[in-house]
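The chain below stands alone and is given as structure tokens, in the form predicted on its own.
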Amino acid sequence: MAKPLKPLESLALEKLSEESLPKPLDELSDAELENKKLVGRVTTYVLKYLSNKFVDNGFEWLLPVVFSKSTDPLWPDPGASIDKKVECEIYGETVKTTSSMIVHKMVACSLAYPKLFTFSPNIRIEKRERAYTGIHAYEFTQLDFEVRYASAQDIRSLVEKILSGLIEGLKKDLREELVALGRYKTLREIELPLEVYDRMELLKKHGDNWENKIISSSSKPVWITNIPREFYDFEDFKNGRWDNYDLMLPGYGEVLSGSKREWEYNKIVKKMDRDNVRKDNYQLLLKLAKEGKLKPSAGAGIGIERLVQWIVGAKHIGEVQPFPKIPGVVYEL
């Protein structure tokens, strides 16, 4: 019989040791393999089941991009900390690996499919002392999606929605490996709808530390607003207000990063100039921008990976994936 993953309360106040972190297939015990094929039921469950309720909801399922001159900057985002990007030289262009499908989706929903999602491979090689938080990996799978014309609110109400389903769907139709991972009785149903917090406010109330304060307290997963990031989440000069969210896991943290988009030409360029971003790197965009031919839209990118994680009640993202991609650490597959 497999033994049952250890589902911690607070998993990101608990720094893992080297010791602890996942090791490749051909290391593993037998206990320990069991414990990789019951996860494996589950995320070919959780792949189903947002496939099929994506398709299902209207939208054109895109095969992902790997190799690309334009991705995502990942800055200024106050969560990122990348060590490095990975480029190299093909038919005498540099190109860069996914980090995300950011400006493809908005190019594509704008210009042919106005509802859209891919499962996108993306890398971050991350500095190296992220291996130990047990939430991140430096390549991870998104399911990216995006939607022309939709507001915030009616991607969050679609996230609640599919997300509430999925926890109904495992706890029904997957109950043995749940309770072999020892998550059936503390996997909860999820009530909707989920509470929304804004960031400023909690940065006020709690400090710094506020990431922790929420998924420490939380008992179910729970909406951040207003979060100061890239050139292409909307944000009202006005009120200095960011229409955008994530949503947080219960002791493991984001889960899913998304916005309403920017679509206006000179506020994109205002934003590069202000962050400091090439707008080399966005040629296309900033073209279709300035000739009015990139549309309002809003999505988001859910890491399977991590979803997963939550769903298992494992400590290292590493143990949900085949093949571990621990920053830091390189096996041979």
Ligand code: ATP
Given for the second form:
Amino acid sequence: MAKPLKPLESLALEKLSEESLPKPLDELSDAELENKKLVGRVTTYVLKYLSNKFVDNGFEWLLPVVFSKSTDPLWPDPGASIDKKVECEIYGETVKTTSSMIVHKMVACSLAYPKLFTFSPNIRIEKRERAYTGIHAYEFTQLDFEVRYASAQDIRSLVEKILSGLIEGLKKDLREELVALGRYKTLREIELPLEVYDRMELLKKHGDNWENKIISSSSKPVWITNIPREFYDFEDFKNGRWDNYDLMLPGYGEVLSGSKREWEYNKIVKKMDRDNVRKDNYQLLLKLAKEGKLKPSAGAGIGIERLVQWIVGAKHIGEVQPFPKIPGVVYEL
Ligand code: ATP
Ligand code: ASP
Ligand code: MG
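Having seen the form predicted on its own, the form predicted together with the ligand:
Up next: the whole complex, starting with the chain shown before.
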């Protein structure tokens, strides 16, 4: 069955044309290179701020991996639109490039690091038409983190605190850059707490277009909960509710996805069967779950480029990448 594209795609399609797609570094004008430098300063601030905060909060900083037998299936998330999985053979074994480190996070968090984070390169060969959503790249970085025994609320509170501190810090320390980018006034400090909406309620109120409605009508980031998706997000089988969450940025869209996790073997197997996810690809996770070694946890992943894109007000995500990775457009670097 073809995966439905999000309503956001049609909204963004009107705004971007082929000519307006980001160019590689060597084709930029002097003014565009200046802009790139400003974005570089903002990115450096964001990376430094986020890593400091996670370390200060007692998280272990793990380095990412690229090749594994097991990676995120990105299925059956209705938002996922992948053209091709990247696989290759090494030492006689078939491995995949990382689509997200969710499986690694669950295993590492259960066995060794109760609080962990990583900046993880994600390869997702998005369909060509996603060049025009403005928010999809075929390579990007997730700040992926996980906390043993945490609740969904614990994670949302942590993210809110870090995000509001980040904007406050940026406005104080990078005023000149934000002014030059035309974002100082419009990037507002974030008043907490953020609103939390249930996806079902939004669907009832706004119909299928709920996502566009919420993105275009909010002036600050908002949480969406209860979203049916991959087997690793916690689903209450009694009432069908999902204990997960997305953070949506005004004018842009999703910047974070996360959840409380499934850790019970029977539930994971049931969901894999229901979604036609190959259990073969998740042997270790299933073994640990069966042995009772998978621990309850919660976490999330923040798309770094989307976060920076929103902060600087860029039209296309490729503008905040030194080497743009635009769906369907492959530059030399
Ligand atoms: P979308 O629905 O917007 O395609 P997703 O729900 O498929 O995203 P997740 O699997 O939840 O994405 O990935 C976690 C985060 O990584 C997202 O919230 C987003 O910030 C970022 N992200 C996902 N896909 C991309 C992409 N193609 N380019 C840039 N960032 C992305
Ligand atoms: N990073 C996400 C999470 O923690 C998983 C994903 O990439 O979809 O749930
Ligand atoms: Mg998501």
